[in-house]
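Have a look below at one chain only, the form predicted alone, in structure tokens format.
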Amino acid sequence: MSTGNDIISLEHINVQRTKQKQFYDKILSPSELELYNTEAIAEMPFEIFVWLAWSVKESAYKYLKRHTPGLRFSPAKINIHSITPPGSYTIKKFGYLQYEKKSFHEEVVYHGTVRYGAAFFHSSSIIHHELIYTVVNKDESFGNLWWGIKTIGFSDHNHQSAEVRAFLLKRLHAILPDHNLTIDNSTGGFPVILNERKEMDIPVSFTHHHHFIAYSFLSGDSY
């Protein structure tokens, strides 16, 4: 059991190094450029759809992690297999301050299909104007995993750390009101949730991209 996600500011990538062959070859292998040939998903301009595969990636990094603590982010490694439009490319404004759900049933996706090793995953994966969001998790339903997006007026690291784990700490404690709940960092660099000092089993991912935040977490037979 584990998570993972990624959340992209595209105001704030730069485009046209993104075009460049030396930038996008360290991401995308050849059989995953092949990928952006198919009818729909060339709709789609090529620098979303190289940041769409480094949401994948990085997701899929994360969930990886939890289980191999020293493991290296290295792009050319975690290769897509597919990547699946929910229809033609149309996407519209994200248009709220906060979002959260549990699963991706009504959502407008990109079901992706990713290989590490002998690990294979599937990535859902969201696209406004303003931010590409992804998730990784070995059910392909994602029906037990929980995920949020948070917009925030400040974008430095400790106001984005803090403000992401406030944010599933009041997702957590509406679903689990009795327990006492803190969050705290696994010797491996990953988040971990406590419950009165004791580690519980629920695996969490956190993501932050200038002022958007976002986390994932599975939840339990009873939650």
Second form
Amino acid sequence: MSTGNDIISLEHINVQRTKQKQFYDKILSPSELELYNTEAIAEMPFEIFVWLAWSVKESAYKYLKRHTPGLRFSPAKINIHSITPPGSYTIKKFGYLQYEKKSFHEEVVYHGTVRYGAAFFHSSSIIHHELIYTVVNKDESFGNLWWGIKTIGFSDHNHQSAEVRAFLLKRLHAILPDHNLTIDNSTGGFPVILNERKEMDIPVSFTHHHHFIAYSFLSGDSY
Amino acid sequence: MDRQSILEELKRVLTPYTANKEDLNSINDDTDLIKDLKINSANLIDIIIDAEAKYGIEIDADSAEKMSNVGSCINVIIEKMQQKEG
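Switch from the form predicted alone, shown above, to the form predicted in complex with its partner chain and output its structure.
And the full complex, kicking off with our chain again.
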């Protein structure tokens, strides 16, 4: 079991650079570029498509890293096979200071399928004016997947890191009130949840970009 | 071009993407771009493209994958410059 998520603050992407072939060729393969030519996807601005693909690939990398310590992110080696849009491209404002959900059942989602070697994943992405957010999962339903996005006041790294941990812990305390939970970093470079200093079987992933922070984690069937 | 010269130029490439510019004063081969300089992964492609432009080289996916710390960045830049000259 693992999880991987990624958030992109669209206010902070370089639109001109993203549209340069030299840039997007380092993220997208020719077959992935072809996905942009499908009718419903082509309604999306190209720079949004590129960063959507990046977000899917970075999420898959984070998923894989939990089981493959030392793995390095190489977007060209993670292959997106499909992106299924929810309908026509209509984007709304995010409009929340914080937003937390279990599963994506109530969301307008871009579903994707991703492959890295023999490993196959599903991705769920939401797109707003301000952000792209993706979670990658083995299970197509994302039924046991919790995720949350929060807007913070300062974007320095230490603040992002502290805020996202506090954000997740608050959610975990709400669903596991009898536990004494803390968050640590594994030697493999991914976060782990501890209960009374013992590692719990709750895979978690953090992401941040400028003033957005987010988490994803997989829960058990009972909570 | 020696490693020290490339290191000095690499600092200038990394500057726009490094949150705390003072961190660049003490970098060495082992300095990790993400863990130590807190560079957001979304800027890694920017760094590769800026390095390509600065040195007139092309950095392929296999080489880009290796560029996780300062030393490996310098190694890739030297390798690609030698290929260009050869």
